[in-house]
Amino acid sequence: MGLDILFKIAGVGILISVFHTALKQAGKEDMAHLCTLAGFAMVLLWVVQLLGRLFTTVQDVFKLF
C-alpha cells in the first residue's frame, strides 16, 4: 500500500467526473447518475477493504481479541 490507493481513487474520480459531463451534456442525465453512482461505490469498497486491513493490523499490534 501507498500512495497508488490515493492515485487509483483520484483517477476514477477524475474518470466518472468526465464520463458525467459528457452524459449530461448528451441530455442523459439519468445514466450520468448512475455513472457516479456506481464509480462511488467502486471506491467506497475499495475504502472498505483498507479499513478492514487497517482494523486487523491495530488488533495484531495491540493484541486485541
The other form holds:
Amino acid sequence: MGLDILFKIAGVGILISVFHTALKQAGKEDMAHLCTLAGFAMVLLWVVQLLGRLFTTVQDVFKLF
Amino acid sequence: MWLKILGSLMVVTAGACIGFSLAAHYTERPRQIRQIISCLTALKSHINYTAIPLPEALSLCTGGITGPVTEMFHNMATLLSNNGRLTPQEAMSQALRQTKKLVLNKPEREILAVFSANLGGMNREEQHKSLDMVHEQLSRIQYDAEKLCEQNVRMYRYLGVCGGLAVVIVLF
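Right, the form predicted alone is done; let's see the coordinates for the form predicted in complex with its partner chain.
Let's see the whole complex now, leading with the same chain.
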C-alpha cells in the first residue's frame, strides 16, 4: 500500500468541503448534505477495501481461519 | 505519466468550461430581460407618439441594443412585414423559436405571448396600459432573476472546477 491512497482521501475530503460550502452559500443545504454523503460513501469504499486487506493479513499472520 | 497529466488537465478544463457556461446562463438571463424591458419602453413611445406601423416600430425600438434580443425583435418585424396574414402573437412565438441564443424561461415567454396578443388589437390607450402591465411583470421577473444569478453564479463556477478536480483525483 502506498501513500497515494491517503493523499487521494485527503484530496476528496478537501474538495467535498469546498462543494459543501459552495452549495450551502447558494442556499441548497439538502444538496450540500447529499454531496457530503456521496463523498463519504466513496471514501468508505476505498477504506473498506483497505480494511479487508488488513483483516486477511491478520488472518495470515496469526494463521486464523 | 505525461499522458495522465495531460488528460487530467483536459478533464479539469472541461469541468471548468461546463461550470462557467452554466454560470453564464444565469448572468445572461437578467441582462436579456433588462434589454427586453428597454425595447418595450421604446416601443411604447413609438406606439404613443410616432404611430408608425408595427414592423417598423419593432425594428426601431431595438436602437442601441445588441445581441439575441435585437435579433428576436428583428425576426418578428421581418415575419410581420413579409407575411401580412400573421398575427403579432404568431409572429412573436415564431421569432422566439427562431432565435436560438435567447435564455428566457417559461414565465417571461408567457408574458411576451400575452404582450404580443394584445399588440395592435386595441386602441392606443389600452395598448399603453397593457405595455405598462408587461413592464411591471418583467421588472419583477428581472429582480428575481438577479437574485437567482447572485446565488448561483459562484456556486456553478466552484462546482465546475472542483468537480473536474474530483474526477481527476478519483481516476488518477
